[in-house]
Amino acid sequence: MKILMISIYKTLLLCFFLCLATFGLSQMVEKSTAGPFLLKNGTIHTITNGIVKGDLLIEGMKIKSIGTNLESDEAKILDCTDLHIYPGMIDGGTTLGLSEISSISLTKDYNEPGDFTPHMEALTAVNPNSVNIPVTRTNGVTTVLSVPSGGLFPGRAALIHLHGYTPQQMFAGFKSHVLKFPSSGKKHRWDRRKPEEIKKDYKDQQKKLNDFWKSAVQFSKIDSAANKQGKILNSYNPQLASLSDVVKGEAPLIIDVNKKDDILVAIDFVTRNKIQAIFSGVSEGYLIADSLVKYDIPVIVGPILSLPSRTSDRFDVAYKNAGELLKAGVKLCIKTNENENVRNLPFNAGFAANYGMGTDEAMKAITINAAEIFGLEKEIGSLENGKKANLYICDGDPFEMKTSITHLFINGFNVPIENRHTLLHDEFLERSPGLQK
C-alpha cells in the first residue's frame, strides 16, 4: 500500500510539472532588441550633472549623446514626454543568480563546505536563466553584486549586469573576495548557545582567521620570491594563491560585519594587515561612524528594510543607519541581501531617503556611489556621454510603488519589461476560452 501511494504521488508530481512546463511554453517571451535608440523629450536624471530636459541617444552599448533636439536617421525613436530617465540601479549585495528558491536547498549554489574556500568563484555559478532576474529588472535594477556565503572565506563575489546568455556576458568587471567576519554575539534570534559557548566560538573563529591570514601572507611572499627567480612552487595551494592580490593590496576585500564591537575589531584587522577593505552589512555602523571615516572605509549598508539587531533598539534603527553614516561622511551604497526580492532595492533606498538620507543621496547610493565603490564610475552609475547605456524610463518617482517602468536598457539593449509575474497577469486577466456553461 505504501509503495502504491508513493507511486501515485510521483505520478501526480510529474503531471504537475508537465502542466507547468506546458503553461510556461504557452507564454510569449519577447527578445531584447539592439539600437540605436533616441529617447526624445524626457526628464533626464543624470545623477552627476543635474537634471536635463531633452534627448538621449544610445548607439551600440553606450550613451552617445545627451542634449536637446538630437537627431538620428537610423535610431528607433522613443517618445519620453512626461517620462523620467534614470541610470540603472545597482544592488551592492545579493544571491541573485546563485539561488532560485530560498526555501529549497537544491536550488542554492552560493556556498561550499568548509571555512576556507576563497578560490570559489560566484560568477561560475550564476544562472543567466534564473526567473528572478527578469523579476528584478522590472523595478529598474540593472546590476547586482552576487555574493557567496558559508564559512569565513566563502569565495569571490562578482558584479553582474542582468542581461546575457552566459555568466561571462553578464560580468560587469568587478570581483572581490568575501570575508564573513567572526561575530561576538548571537548569530540569529533563535541562537540558543550559552554566553560562554558564544565567547569560546568567537575566540576559535578569530584564531582560525588570524592563522589563515598569516599563511596567506607567507604564501604570497614565497610565491613572489619564486616568481622573481623564475621558479614555480612545487606545491600549489589554490586557497592561499587566490588571496595574493588582496594580501598585496592590489584588490579589495569585502568584509561582512555588523555589530559595533566586531566592526571595531575588523577595522583593527584591516589596518594592521594593510588591507583594502569594503565593509558590508554594518547594521550598527551608526554607533562607530567616526572610526569608519577616520580609516576611510567605504560600506555597503543593508538591508534597510530590516528589524533592529537589538531588542532594546527603536523600530527605525535600520532605516536610519544609512542616513547617520552619510552625515558622518562615510562613503556608502545599499544592498538588499535578497534573492527573490532584489526588486525591492528602490524601496530600501526609499526608506533610507525618508529616514535621514534624502532622495538625492539615496539615489546616489544605488547608482554612482555603488559604481565608485566598485571602481566602475567611468562605466556605470550615471547618465553621461560614453558610459554604458544601463538605464530605465519610468512615469514617476522610482521610490514610489505606484511608479511603472516603461522601458529598460542594459548594455544598450532594449530589454522587455516582462517576467513570470507579468506573464501570469496577462494570462489570467483575459481567460480564454474560460469556463463553458
Second form
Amino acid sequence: MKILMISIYKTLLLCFFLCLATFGLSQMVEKSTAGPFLLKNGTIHTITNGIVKGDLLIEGMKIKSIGTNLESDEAKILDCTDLHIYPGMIDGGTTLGLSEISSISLTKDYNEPGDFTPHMEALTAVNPNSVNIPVTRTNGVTTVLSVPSGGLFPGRAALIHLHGYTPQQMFAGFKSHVLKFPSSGKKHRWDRRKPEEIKKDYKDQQKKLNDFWKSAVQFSKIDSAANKQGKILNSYNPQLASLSDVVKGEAPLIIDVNKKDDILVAIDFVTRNKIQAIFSGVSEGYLIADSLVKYDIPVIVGPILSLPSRTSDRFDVAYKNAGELLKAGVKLCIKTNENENVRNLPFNAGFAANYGMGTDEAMKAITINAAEIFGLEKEIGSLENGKKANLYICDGDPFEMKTSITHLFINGFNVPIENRHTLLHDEFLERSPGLQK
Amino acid sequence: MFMIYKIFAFCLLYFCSHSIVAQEAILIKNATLLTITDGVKEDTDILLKNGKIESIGENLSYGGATEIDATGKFVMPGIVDAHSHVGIDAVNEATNPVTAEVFVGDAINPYQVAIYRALAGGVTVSHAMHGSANAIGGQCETMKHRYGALNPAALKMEGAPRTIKFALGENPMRVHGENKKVAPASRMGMEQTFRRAFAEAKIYTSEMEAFKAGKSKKAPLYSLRSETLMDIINGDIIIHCHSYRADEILMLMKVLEDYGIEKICFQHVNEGFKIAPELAAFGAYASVFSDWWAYKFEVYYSTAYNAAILTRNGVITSINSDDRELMRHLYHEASKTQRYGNLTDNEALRLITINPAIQLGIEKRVGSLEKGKDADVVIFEGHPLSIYCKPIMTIVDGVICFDYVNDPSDMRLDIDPSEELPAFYEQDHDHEDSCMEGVHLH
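Same protein, different state: after the form predicted on its own, show the form predicted together with the partner chain.
Time for the whole complex; same chain goes first.
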C-alpha cells in the first residue's frame, strides 16, 4: 500500500514537472548556432593589445584571426560597423547554476551541513538549464565561478562558461577549494550574539580550522608515503583526501575573508602553511593593501554595490575598495556574489571604474585579470588569435546602462540574445487581447 | 555613573553633530537642470530660499546667498523612494492578518546612518513602510531626510497624505497560514481576509453612527482598526500594496471596486506587466524593482522590462528600493530601464522623482524643479543616468544634508559607548529581508 502511495505521489510529481516543462516551452530561448563567423569592420577591444578596427574570424570554438580585410568562404558574415567587440566578462564569485529560487531550499545546491565538506564538487550540481543562465549571459557575462558555501570548507568551486548541455561542456578548466575564514565580526545586521559569544565562536572556529588543517597535512603525508610504497590507504576519508593538493601547495584555495583583522590572520595562516591563496570578498582590503602586495595574494573583490560594513565607514568605501587595492598594486578581479542578478557584473565594475579604478582597469579586472587569477590567461579574458571565442558585441560602452548588447558568442557558438525577461517583454508589451474579454 | 557618561556623550554629540543649520539662500549657478516637468535647461541658475525653490532662470543673483558653481554639472529634483524601511525601528506587527491600527510613525529613529547614506545617493524623501507580514499591515510614514534633526517628529513630511501597507501572496500566507494555521493560507483566503475586514469596518461604522445619532443606546467598543479601515473606504488613506502575481492583484482591484476604493499603488508588482491594461484602466499605480526577481517562487516569472512595459501601457510607475543598499543608487536603478525597455532619459528619471511623488500624493511639493516647490535638489557630476555619475551634493528644504567634498567620513549621529566590538557585518545583502524584518517564523 505504502509503495503504491509513493508511486502515485511520484507520478503526480512527474506530472507537475511535466506541466511546468510545457509551460516553460513558450519561454525557451532559441537554439545557438555554430560557426564559422566573420565579424566585419568592428571596433575590437582586445584588452591585451589595445583597440583595433577590423575583422574577427571565429572558427570552431576559437578566435581564428583578428585583422583587416579577413575573408572566409564558409563563414557567416556579421557587419559590425559602429559596433564594439569585447571579450566575455568573468565573474569571480556567484552561485549561478547552483540555485534556482533562493527561498525554496530544495532548489539550492550550494550548501551541505557541517563545517568540513571540502569533498563537495560545485560542478556536480551545476544545472545547465537554469533559467538564470540566459538572463546572465545576455549582458555579456560569459564565464562565472560557481561557489559552494556553508561551514568552513564548503567544497570546490568551479569556473563555468554559460553555454552547454552538461556541466562538463560548461566547465572552463579551473576549480578551487573554498575556505570561509573564521570571522571576528557580526554576521549581519540582525546578528544578536553578545560580544563574548562572538569572541568565543571566533576562537572555536579558529581552533576547528587549525585542527582540521593539521589532520589534512598529516593525512597528505601518510597518503604520499603510502603512494610511494605503492600502497593504498584502506580508510575512506574524502574530506581530508580532497584537500591533499591544497595542503601541499599544489592547488589553489579561495579564502573568503573581509574584516581587516581577519585578513591579517588569514595572511599569517597562508604564509605559515605555504598555501596558494586567493582571497575573496576582502571588503576591508583597502586598509591592509600593502600586506596583500607583500605576500603576493590576488583577490576577488566584491560585491562593489555593497553597504559599508561598519556604521562609521564612509558611505562609498565599497565602491572605492577595488580602486585603492589596484593603486597599491594588488592583482584583482570582481565578483557579484549573485545568482539571478549576476547580470549586474558590468555595473559593479562600472561603479568601481567611476570610484577610482578607471574604465580600462575595471574592464581588465573582469576579463584578463580574472583569467590570470584562475590560471587561464592563455585561453580566455582577451581577444587574441587562438583564444576561446567568448565575446559579445554592443553599441557602446558596456558599463553604460544605455548600451545594448547585440550579439553574443560563447565557445564559438552564436547565442541568441534571449532569455525569460526578453521573451516576457515580447509577449506582454502590447498584450493581445488587451482589455477585451 | 554610566548613565552620566551617556548623558554627557549625548550632549557632546548634540552640539558637535552636523545639526541643521538653514542657510538663508543657496544660489546654484550655470547648471544643467533636469526639471522633469519642464524639460532640460542648460546654463541655468536655480535659487533656493526659505526651504523653497524661489526661482529658476538665467543670470540670477541674490545678495547674501551661498553661491555654488555648477558649471558642467547636472541638477535634478531630490529622489523619492516610494518603498523603504529606513528610519524606523519597528517594521512588522506580525500578530494578526489585519493591523490597520498600528503606525510606523511611532517608531521613527532619526539617528540611523542609513538616512545619511540615502542622502549620499540623492534620496531626499522616502516612504517608510510597515512590513509585509499581514494582509492589512500598519500605516506608513512619508519622511523627509532631514538628517541631523534629533527629534523623530522632525522627519515626518508635514501634510503628506496618510498611507497604509497591504500585502498579498507568500509573506502573509507564510506568517499566518503556514506558521499560525489561520487564514490567509492561500490566495483564496487573502481575498476573504480583505472582505471581512472591510465588512466589519462598515458594520462598526453604522453602529457608531447610530449611537452618535441617538438611534442606539449602546456604542460599539472603540476600534482604531475599524476607524482606519473606514478612512480607507472613504478615500482618506492611499493603499500601498505589496504584491507580485497578476491573479492576486486582479483580486484586490475587484475587492476595492466593490467598496468604491480608488487610491492604490501596487508595490513590487513583479507581474504587473501581465495586467498592465487592467492596472491602467483602474488607475492603479505601480512601484517596482528595477531587476529583482527569482528570490522566491512568486517572482520567478518576472522581467526587468516591467517598468518599461507598465510605462508604455500608461501606468504611473516608479522604481523603489525596499533596501538600504539599493536605496543609495536609485538613479542607477532607473537607468536600467534604458537597457531593459529603451525608456527616454526623462521617462527614466520620472520613475524616481515625480511618479513616486504622485504615488505618495506629494507631487505638488516635490518630484520636479518648479518654482514654489520644496528646495529638495541633488547636484550630480555627470548625467544621473550614466554609470560615470556621482551625486555630490544633496539639499533638503534648502539645507545641505550631503556634501561629497566636505563631509567627514564618519557621519553617525549616535555612537554606542558601551559597544565592545566595533560593529562589522560580514554580509548585509539579502533580498526581501527588510520587508519581513521583525518576523520570527517557527
